[in-house]
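Read the single chain below, which is given as structure tokens and is the form predicted alone.
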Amino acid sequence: MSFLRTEKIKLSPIKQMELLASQIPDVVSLAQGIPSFDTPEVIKKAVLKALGRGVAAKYSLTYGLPELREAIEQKLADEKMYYDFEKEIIATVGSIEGITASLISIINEKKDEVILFSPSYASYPEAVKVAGGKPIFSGLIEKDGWKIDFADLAKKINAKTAAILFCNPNNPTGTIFSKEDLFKLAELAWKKKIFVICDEVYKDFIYESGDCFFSLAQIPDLRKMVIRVFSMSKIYAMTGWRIGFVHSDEENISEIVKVHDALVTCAPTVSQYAAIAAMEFADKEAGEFCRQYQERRDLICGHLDDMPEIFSYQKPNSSYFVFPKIIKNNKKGKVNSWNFATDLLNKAKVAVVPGIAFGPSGEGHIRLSFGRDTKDIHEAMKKMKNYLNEQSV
């Protein structure tokens, strides 16, 4: 494994825009993925009994608490993936913090590239670099509903490649790859010996009742090259208490827990218990999420049908983003997401991404969330159209 960064690490731009918007009074954010919801009552009352019965104040075991995994056992299991809780399960400090610790347990000098897709998460490519590894990236169909580019992908493998990592349902497009395109991708990865890394934290936020999910690690055949990571951040409104999951293979763990040991110690204990908690108790308020995300999608789709010379878009079926192509005064190519974000900030008083974030393709785009409440995302909107409209007049 390589600890050497051959490239600088950057910031987020993510995190760029949120800094930048909280030095300006009176901004309206759609940019970061922080949901609107508190964490559910029934969470935080265990935590307290947790606290009460002085439970939570030490150090768990690395691999995380012993009935967390055992929850998260159960949990697999209920959606088809079959994994031991005492040496294929890893409580994490969210999500990223495994997909890190896992990169960099299989990243080496011989094989230090790892693919994204573009675009995907604005932060996989310093998770990668942080890893010692270079990211490269294949880019998504967007006239197909940003579907895989498998000519793409087949030339981007080489001798070099490491894994692909990727986020299903994709942020920022909200799309749900396909169980024949993930078996396409699943084949690919395993004749050329290569890992594969699901990021899947949107996987409970799906909108039309004929779309279905489907995860390469339900396949046990596929279980010594698939590394799965979740978070409870979204699901469960869960940002601030920092606390997921990573499972695979008991080969792969063995690895991945030496890299989160040292990273990390443990997972903080008193998040497992939440987490223990959440998925024990807390799927009916994790539905209600889902319900009101889907009338605040509609929402905010129906404020960018109000600017059809300014965006098109591709209504997402998860995730709680939406990623409109910029089409104003756009003759002579991709208009630069930045300096149209960073307009927006200055002038309309509004946050969001710029599409550069999330790889190449994600140029021309800005990403929008409608994880914010109601409330918010009418007066971004607002803003947004009237400051666009007098732009083109």
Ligand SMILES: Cc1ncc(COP(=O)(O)O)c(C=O)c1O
Contents of the next structure:
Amino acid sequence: MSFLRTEKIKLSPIKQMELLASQIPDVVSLAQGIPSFDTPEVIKKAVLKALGRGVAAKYSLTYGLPELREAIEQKLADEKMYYDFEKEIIATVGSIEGITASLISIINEKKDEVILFSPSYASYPEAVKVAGGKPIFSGLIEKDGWKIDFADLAKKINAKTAAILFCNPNNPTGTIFSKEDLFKLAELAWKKKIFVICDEVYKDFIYESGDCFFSLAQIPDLRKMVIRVFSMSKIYAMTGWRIGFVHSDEENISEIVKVHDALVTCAPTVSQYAAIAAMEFADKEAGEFCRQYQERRDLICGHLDDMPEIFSYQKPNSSYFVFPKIIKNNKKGKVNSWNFATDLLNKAKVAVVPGIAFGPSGEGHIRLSFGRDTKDIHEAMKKMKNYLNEQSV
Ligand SMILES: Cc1ncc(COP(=O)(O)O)c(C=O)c1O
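Next up, the form predicted in complex with the named molecule, please; the one we just looked at was the form predicted alone.
The complete assembly is shown below, putting the previous chain first.
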């Protein structure tokens, strides 16, 4: 019906791909970024105890259980981020709710543009639109390891800019923004008085120790303009529990919490208990997930190395994604990634995400998830190789 405001909002292409894939039997999917692991036993056991005690069935405070927020405060302090659990942290329904609630509280008629890097997480543009804003893309520079293009970024900021929203490490490229570049970004945002929303859900999956991760939320002077989100989804293999958190200065959080209340009342209480247990007991398992993702990264990159005439790619140093560029028969500009991915799905029964899902600079690429287990990775890459050998792109 044409009068619905949400007509302009699309289902994320990642989910569209998973939907298409679910209709075809025997598809191997490297599409959606879902960890193959189950939630660690220690978390499940603690949840059973909470259920047994009868404490998990009711709403929590809108901000979340105090004991969860205290645990988050402690975890953040260990990472040199100092936020008061009573007023500066909200437990959210995954990080995406924290992002959307933040955008809804930031965007207004005068300031309705949100700058997103391209490529970056496919759900951001729709979250911006849900909040009544306009996504504005600033392309990353692929040849420099998907670095920020500061000349372009400066051009994109104007009086209507409300915020810059980005993920670090970046999805889909698996790259990490340097501390130096983050400082430059913060300086620009500071001068122009705009918010910076930092989504750091992959920060625990970093494979080569030389690449240092830094968060702008560590800088006390920036706390009024930096809103940071994090999630239990990836690190503890808890995507289905829908639990994450947002933190910032009290001034911002006191606004965001009103949106959070209107949207969801509180994060699921049972999942909040799971999150407490995760932070208390499951770091060993999280470390093991990271070790296995590194092996899977090397495995998938090995397969890509076998197809140098078809793909060029940068080895990701974080997250569980690799973002190869399709170079085969690519003399006349970029390959249409949607057509490439749907053909691959229909003919080879392999689901991947078309690069265009991540913004205009993603066109001509596909995203492969190595969150899936090694059997799936082997099978998908073998099928892809056979298909590509038979096709001209
Ligand atoms: C960069 C990034 N941010 C946020 C999310 C949302 O995760 P969740 O809402 O489960 O925390 C995802 C999920 O894939 C993601 O890749």
